[in-house]
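The data below hold one chain only, encoded as structure tokens and taken in the form predicted in complex with the RNA.
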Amino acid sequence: MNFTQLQKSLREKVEETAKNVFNVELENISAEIPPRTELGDLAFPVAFELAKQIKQQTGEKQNPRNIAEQIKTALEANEFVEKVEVAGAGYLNVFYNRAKFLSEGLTAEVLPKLNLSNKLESPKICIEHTSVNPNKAAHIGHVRNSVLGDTFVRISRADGNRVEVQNYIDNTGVQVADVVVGFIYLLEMKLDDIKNLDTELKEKAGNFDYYCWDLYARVGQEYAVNEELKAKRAKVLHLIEEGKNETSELADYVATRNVECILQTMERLGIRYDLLPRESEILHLQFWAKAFELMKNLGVIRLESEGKNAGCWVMPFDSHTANEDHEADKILVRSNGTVTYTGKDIAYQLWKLGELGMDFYYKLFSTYADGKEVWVTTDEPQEIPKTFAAQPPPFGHGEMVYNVIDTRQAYPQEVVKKGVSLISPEKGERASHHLSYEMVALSPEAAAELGFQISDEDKSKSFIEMSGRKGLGVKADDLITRLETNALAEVEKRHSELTLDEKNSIAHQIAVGALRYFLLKFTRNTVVVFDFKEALAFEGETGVFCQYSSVRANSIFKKLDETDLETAIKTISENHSEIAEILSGEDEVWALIALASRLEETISHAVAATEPAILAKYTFGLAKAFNLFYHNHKILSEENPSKKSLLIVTADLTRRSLTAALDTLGIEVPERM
């Protein structure tokens, strides 16, 4: 019996009692954690609602406190319940049997559902995140997407789901075309020149994606003054979409190299992928044609014969009202016969849900250091010898699909969902989720620090939007490196005796902890105004604080003998009454045990609310509670053996929970700090 299970059974008991005693059917009654430990471990403010319902049904007026008294008796029958108090106007405050819980929780796994995540019978969900246009280096805004997505992946797995991670590669869009225009027309380079440049950059420890970052910004500037160059863009874009020509080969090289660079950046943050679906295949394999056929056969789209959309295939979209500027209907096929982005996206979403009725071909893209494979889509059947280890796993067919895309795409995402629903009504509505989040903008100070001139208009704003086209943004690799450098200096101060490798490794873990937590502590719909001072902080509400608490907890166990934990567990289970006695006077210790026991429940909450910040806040709270415990109780020098055992077991439970929570946030616990 863990916290989650007990809560469920108590809740059922309340519902049962309401039905049997008062003849009232209650659904999803709320159970809450009382504001203070003195008020118990679980509270049901259910008597108020019951009093109301009874009055409605029978006209009889009942005092909420009397109602609560009757439920109280039913709840106290549970062996894990120590007592129930009726408090205030009619709250039911449940106090758990502390000692019984502790002995039960001693050896229990903190995340029991995690092992379900690689079982075939577990529900499969597809999560798309990152999806950076492969024409430049990733910036901090992309990192928010990836960290949010990756953390949601980890949370979903911890909640028992089988997860497939997709990183969509828009390798045939205008953004790639712009960089290609730069290479061909501004730099007058051919594919071989670019390959040579790439080699040169590698020798100078420069990055191909950084080079493209600057080139992209330069092309943007040129477009403003050079109409001729701008005219080349459409031509280049067309050649790239068509494929199998010199320009498309060059574009493919550029896009693929950028994808490799971005994957490396994300690997630094512990973010990995299973599949890279590319737009080129969605085009060449005619995914849209299939979706188009499905929609036409079902009669859910129509060809406009007159009006301003004449000649276009449109999808009715009545949730938005038409006005003078905009039609309510959404164009999927232009009057020239080409498909819009939305059309392609509907086809892709159908594939993710296993509802399109066709599939990509796949080949191996790369292998991570530990052997994990990343696959990429391709438009030709691949001959992979059966003896070869790498066979593509079955991709797509998600029971649920989450798209991590910024909130500015809310409207197109809504259209996609609607489109899918037209073809597959029940699945489209239920299974498609837009996991939206607000952008990362720059504080005026941060923009100035990056060396950008701030216009008077921007100065009056509280934040400045980043822009790849202007080259305005904090590059992910720069920030990670800066965090690592700062962390290394701190490690150096404290542990100069370590080897450089050890110090670097710790500094890296700290940098990742700081950055991931910084991006996760904000809820999704909060605009993150990036400020260097805040992002580089290692104190206060940071990932580093949480890591430090874990390291402290671990250091206790380094100083204990290996058998001490076992002995403590034995002592606890053998001296039940004595432990109960001690615990009854140690609210703070019990509060920590209770909090540490709520990881599973917190993760379920975070999944249900699709909000990773819930777990981040919980982790920080747990770390803080542990630090307080650490400060108030000296474990190694405790003389009472029962008390010492209690403290050891509490510290062990907390560190296991804290480590698991941090792991779910993608943050490692260093050996020392």
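Residue numbers count along the first chain shown, from 1. We call the rigid core whatever largest set of C-alpha positions still superposes within 1.5 Å between the two forms. Source: prediction; values computed, not measured. What changes on going to the form predicted on its own:
Taking 2 Å as the criterion, V46 counts as shifted between these two forms: its C-alpha moves by at least this amount when the rigid core is aligned. Once both forms are overlaid on the rigid core, the distance between the two CA positions of G371 between these two forms is under 2 angstroms. Once both forms are fitted on their core, a CA shift of 2 Å or more is seen for I71 between these two forms.
Form predicted in complex with the RNA done; form predicted on its own now:
A single chain, with no partners or molecules, comes next.
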């Protein structure tokens, strides 16, 4: 029995009592966690709702306190409940049987639902994140998208869901076209020239995506003064979308190489994917044509005959009509016949939900070091020998779809959701979710550390915004490398005796933990102002502090004998009454046990709220509570065998929950700090 199961059991008992005693059927029975364990472990305000419903049904007025007293008796029949108190006007405060709960849950898994996430009968959800335009290196804003998406993948799996991770590749978009314009018209390069350049860059340890970053910025500057060059964008874009020509082949090479670089960047952060769906296939395999016909036949879009949108296919949508950008987002097909991002996204979303009746062809894109495969879509059948290990798994057909896209895309995402729901009412709105997030900026100090020229005006600002088109941005790899360098300096101060490989490994774990936690501790719709010093601090709400707390917890068990934990578990199981007596006077210890036992519940809450920050805050709270416990209780020198056993088991439960929470956040626990 864990806390989640016990809460479920108590809720069911409340529901049963309400029906049998008061003839009232309750839905969504709310429960609260009291602020302090002295006030109980769980509180039900249900008596007030019951009193209200009884009066509505019978006209009879009943005192909520009297109602609570009758529910109290039913709840106290549960063997894991020590007592129930009726407080105030009718609150039910439930106190758990601490010793019984502890003795029967000593070795329980902290995330039992995780075992369900790879089972075919588990509900499947598709999570799309990263989706970087494959025209240049990823930047810090993409890192926030990827970290949020990857963490939502992890918490969804921990909550028992089967998850498919998709990274949408917009390989036919304007950004790719701009880089192609640069290669063809500014550098006068053909495909073979670009391949030779790529080889030269590899030999010099250069990065193809960095080269494209600079070229993209140069093209943007040239557009501002060269209208003739800017006019070539439309021609290039048309050729890329059309496919099977020299320009599209060049664009495909450029996009594919950038995707390879981006995947390597994300692998540094422990972020991986199952499928890379490409926009080109949505066009070439007629996904959009199928969705377009469905919408026309259902009458959910119309061809405008007058006004500024004349000749465009538009989806009528009443909200946000005052904004010109929002008006443009309703256009699915432009007057020149090209399909907008929103139109293609509707077709893609229908495929994700298994509602399009069509499928991609697939080929193996790459394999991670541990053998995990990444697949990519293609527009032609692929011959994969049956003897070959790599066979494409069934993709798509999700029960739910989550799209991690920044908050500026909120309205287009509404249009996509609306379009899908009009075609597939039974799934549409219920199944489509937009995980929006705000931008990432730099503190002036962080910008200066990364080599930006900071003006006096910028120094006075609270943060500095970036622009990839202007070349003013922080490449993700540069950011990670700087964090690793700073972390390595700290590791060398503390552990000069380690080998360089050991130091680098720890520095990498600290850097990734610092970055991931910093981006996760803020709620999704908060602007993040990144600062190196704050992210890498050993004190305060940081990933480093959480890692340090977990390392400290592990250090206890390095000093104990191998059999001490097993002995402690046996002692608690055999000395129920003595442990109960000790726990009755150790509210701080019980509070830590209770907090460590709420990991599964916290993860379910984070999934339901689509907010990874909930788990990040929980993890920091658990780390902070453990440090207080560590300072207040001398575990190794405790003389009372039963109390020492209690402290050992408490430390073990906490370190397991803390390690699991950090792992779910994508943060490793180093051997030492």
